[in-house]
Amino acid sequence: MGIEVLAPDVLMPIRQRFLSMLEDYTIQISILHEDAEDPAELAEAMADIGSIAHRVAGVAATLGYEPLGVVASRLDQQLVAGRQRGSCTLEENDHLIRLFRAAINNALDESAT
């Protein structure tokens, strides 16, 4: 019998520096969400919440968090649609948005234990 030998994770490095952006992804998710209250700031406010989650979609299923990167990439999805057809309303993305934001959650909670 041979000794089994267990390849180092590659990944380890990337995948922190992502759980670090996550945790910053919270907060600036959180201050959008406000923004996008007031229609003097919801379109900016949208994209940069798009914006964010495009770059968890393209990125979260290659270091293990699929279930981040599909809801990521719904919500990117949404966004662009809602832009695209000029009606991009926080009402009618504000439940994908929390789902995005538990997502997130969910992952750092993952990382943790």
The other form holds:
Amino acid sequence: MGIEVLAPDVLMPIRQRFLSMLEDYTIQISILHEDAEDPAELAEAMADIGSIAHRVAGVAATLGYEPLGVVASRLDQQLVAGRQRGSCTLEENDHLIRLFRAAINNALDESAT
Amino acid sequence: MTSMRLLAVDDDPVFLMLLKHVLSTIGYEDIQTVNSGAAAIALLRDPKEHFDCLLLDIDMPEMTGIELCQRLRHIPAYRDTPVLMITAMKTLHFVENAFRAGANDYIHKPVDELELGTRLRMIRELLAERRRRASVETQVASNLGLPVLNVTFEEPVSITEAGSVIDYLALENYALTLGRLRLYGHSVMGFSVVNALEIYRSTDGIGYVDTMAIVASAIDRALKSFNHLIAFAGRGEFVAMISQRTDVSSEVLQDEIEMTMARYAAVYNDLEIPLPKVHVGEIMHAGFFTRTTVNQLIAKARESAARLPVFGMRDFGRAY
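The form predicted in complex with the partner chain, contrasted with the form predicted on its own above:
Let's see the whole complex now, leading with the same chain.
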């Protein structure tokens, strides 16, 4: 049996940068989620959560985190649609935001093992 | 392969790293990246820098990709540079605005290597054709000592003077991004300058393009109550995509266009160029259960405009 030479993971440096940003994002989402409970801060907090979801949706699948990409994309689109309708409440987005956080944590756990 | 120097603009550093990686795997190594519209404008204004193609994210803080696209079109060196918008947003509103701002094409995040490669290959071919034409024009101009715009009758030359007019290739690209459901909610119309060949033969390239730009403005004005995009398709033909399923009367539009064009009658008479006579085709819609492609719909709209009515036709002069 010959020696198996594994191709270097060329995406590794990008993935590591992404994971370090995910760690920041999970903290930011917790803070923004609390902020969103205050009606005065709701719109800005939801826009910032949407911005995080938008960033994650753009790269997660390509870096091997497809479920995270799907949830991020759904949240991004739902928040954009809410803003266009002029109503973007925490209640109607709460479930998807929690799912997004869980998907981020799952991606971080996967990479740690 | 003709090499291209690319500028990518996105506020997400991870996306820029990933994009550089994908581009290098498909043969594009000469890439500069910046993370804001302001940084991009500074770079584009630097005379020492030159980029062949620009890749812009739509959703950026402070200056969006659409605003950036509008602003860079005012920098003379980047008036015609191909712009490819890259975004995760799938909202029609943004797609339309991107094309209206001067974008040439549009792809979605996450970036697909094959799709990006195909779009960039098309842009490379477009640039190669432009370089070939520019070289011929320079040669002719230097031989005659005159400014010359070498335009063939068939080609869809760029006409951007009217607000809703975009390049023909950009219109096709826009239509292709709609998908079947959204295409169903659109209407397509063709407009044909029936004496275009006469006009083409009676003036030089600049005069012909100026005349088609005036026709484009007249069509734009006639469609003012609709959200629309117009493109010049060559051969004196125009295509308009209207963002709603409407049954606007071709005759009403034709009357409006004729009224606008009539204002130019004396000018054209002095220039000894025939006054453009425009025939408006039937409005075309995609059927929801039929598999009409975008290209078929556009082709049908153009055919309808090019086909002159047999009975009760107006005086269209000498048709070709």
